[in-house]
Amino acid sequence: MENILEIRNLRVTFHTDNGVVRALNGVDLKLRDGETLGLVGETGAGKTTLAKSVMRLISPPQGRIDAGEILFGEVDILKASQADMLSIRGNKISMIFQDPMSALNPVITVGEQIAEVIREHESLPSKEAWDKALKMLSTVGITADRAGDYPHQFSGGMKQRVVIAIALACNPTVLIADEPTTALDVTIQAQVLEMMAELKKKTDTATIIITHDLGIVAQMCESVVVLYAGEVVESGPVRDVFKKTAHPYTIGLLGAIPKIHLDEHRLHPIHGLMPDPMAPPEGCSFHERCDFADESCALNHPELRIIGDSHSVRCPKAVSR
């Protein structure tokens, strides 16, 4: 399969009164046509910054994309004109934002919010756009008679379904889902994920799912990219990364998940915190929290290298473990 989206050496900084925050430090990522890719990492790793960079929603002058390319087919999104971005954003590349409560306009009906996207990008008459909006509501499991209701009349799970309907209204080529189930309870999470999986089968849209939950990655994704302190530390097919885990950070993430078949009384967290993004360490960004680190790890910054078929890791000790 061909790459439909390719990110090369993406570097993003945020300029604040306290200093420069280095949010992304040379990120590379490839998304193939029809693939579902999981983007994993703890809060502050740079996941949402990467998603907003693809949508070109990093706001200057505080936020700056300092280097890199984001190739969508033949188009470099970072060099595209504003008019081109208006035709791409929400049409060819759509995003499900993290909080459905704030993603919807509280004073416009949900049907009108879906129809507005369709009218904007497909230039349909109001009646046809409205009819398509009703079909989109039905697609995500909401009856057409709710189209005239306002967001406050829906539960959190229903709001998320509306947000998904808006994102899929124009049949995008790429869908970015930024923690689509974070604000939902466990039962509703399962329903939304099941619905997304069914829609994926119907549309075959290439998807990036941003999540903290490795269970979601195992359930939904073919490949996974693990971010830490603004860098890719491990990437590859889900089976390889989960079964042949190489980077100490990924080992820690998987080790922190409770195992129901073992009689354990305590969780196994990764100790410590991510480094200060205003003052990143000279060597490996994970060395202060790593059980395998030695003196060289504090001095030398490791490069991302291939250790298997499409399996890459940013750790020189990966093969020896």
Given for the second form:
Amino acid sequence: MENILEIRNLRVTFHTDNGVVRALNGVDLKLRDGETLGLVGETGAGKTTLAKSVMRLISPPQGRIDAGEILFGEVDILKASQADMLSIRGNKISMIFQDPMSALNPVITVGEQIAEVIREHESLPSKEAWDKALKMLSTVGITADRAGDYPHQFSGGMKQRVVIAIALACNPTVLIADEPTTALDVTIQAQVLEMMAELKKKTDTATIIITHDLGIVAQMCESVVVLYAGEVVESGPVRDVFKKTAHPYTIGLLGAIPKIHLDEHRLHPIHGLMPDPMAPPEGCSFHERCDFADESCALNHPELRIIGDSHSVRCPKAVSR
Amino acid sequence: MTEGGAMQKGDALLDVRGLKKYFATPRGPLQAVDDVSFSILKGETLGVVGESGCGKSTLGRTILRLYEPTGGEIFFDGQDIASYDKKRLKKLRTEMQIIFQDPYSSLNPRMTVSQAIAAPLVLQGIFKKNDRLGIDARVGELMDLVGLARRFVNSYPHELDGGRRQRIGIARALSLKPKFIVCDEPVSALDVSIQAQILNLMQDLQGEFGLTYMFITHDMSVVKHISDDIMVMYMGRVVERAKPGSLFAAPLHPYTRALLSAIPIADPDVKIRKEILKGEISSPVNMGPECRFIGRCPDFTPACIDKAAEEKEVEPGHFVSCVKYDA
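Please give the corresponding structure for the form predicted together with its partner chain, as opposed to the form predicted on its own shown earlier.
Full complex below, order starting with the chain above.
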């Protein structure tokens, strides 16, 4: 399969009064056509910065993309003109934001918010855009008679459906869903995830799901990229990463979650904290928290290397299992 | 009314019977907690699970008398505290404490770590306000206990990460040497690697001090890990109570079944047949006796409307409220 989106050596910094935050430090990522990719990591790993870079929503002067390429077909998004970006953003690449409460405009009806996107990108007459908006609503499981309602008249789960309808309104080739169900209750999350999986089957939109929930990755995604302190530490097919876990951080993450299907008496936390993004450590960014680290880990910054069929890991000690 | 399961009443630190907390709304009373009965044994953890709006936090706060109960009894160490006046309540606060969900908003941003931990000690008159040495020594002890490095003693909350802030919340709750702590989603705002640190800490402290916890959470895997007993709530009512083993192996209530099957499992080889519920939880305003789950229940029968399901002990220690299990 062809790569529909390819990120190469992406470096993003934020310049604050207190110093320079190194948000992304040379990230590589490939999204194949029709694939669902999970992007996981904890708070501050750089997940949302990555998504915003693809949408080119990193705002200067604080935010700076210092290096890298984001190839979307023939276009390098980082070099695209403002006009080109307008035709890409929300149209060919669209995004679902985490918090449906704040992603919607409270004073515009939901139908109008969907129709607006369609009018903007597809130059359809108003009436046809509205009809398409109603169709999108029913696609996400909301009856058309609610199109005239305002966001506050919907529950959290329904609002997130509206946000998804907006994101899918122009049949994007790439969909980025940033923690799409984090704000929702678990039975509502199950509804929304099922709907997303159904829509995926129909439209085959290549999707990046950003999440901190490894359960969602295991159940929804084909491949996974694990971010730690602004770097990819492990990536590959979901089965390889979950079953032949190679990076000590990924091993730690999987060990730290309480297992619903297993009995265990003690959790295995990762000791310590994520490094200060203003002063990342020398050598491997994880070595201070790593159970396997030795002196060389504090000196040498490891490169991402392939250890199996498209399974890569940024750790010299990791072996293919 | 059911007693607290197969437990011996003498062993229970907390025994709650028919507890109700209603809030007045223009549409009628919102029955946030409606006829809830259970008990917690000394030194054990009761996990309370349910989705937003099920009444779990209201239950915890009503037990602590942060809300006035609308009805029912709360026996704490044999005393009915539901009728305590202000003066007796203040004394009771040394024995019952709470850890809040959000360590970002539950701490005063203008108080240092030391001030935050010392506040209950001074308020309860354990130390005089000017007894700097005594207070500093106790604060230091508490910081050691919760694994908060002493160098943070003069830090402000905004200088600390979520895990460390939650350690302050725990130190504060422990400062008065309570017997009972309501833990209201204490790890929900934390990343998983930090969440595991805090859960282990809470288990260690429980072992060390014989603490009794009521652990409120929406996270089924956390509740399974930490609880001796689990109580599932839906729209103000308890739908099921059981030991984690039997609840997870054989959930009885249709809501519990759906809740468990909805959890995405972090193993690509484990595929669970999902029971996707229709609809969403609504507010229990002006409810009749009918089962609160009828609108979403896959096993709905007309009998569900006529009467409230009584809580039944289907197996020893496993209680369910659903007409399906009426003999």
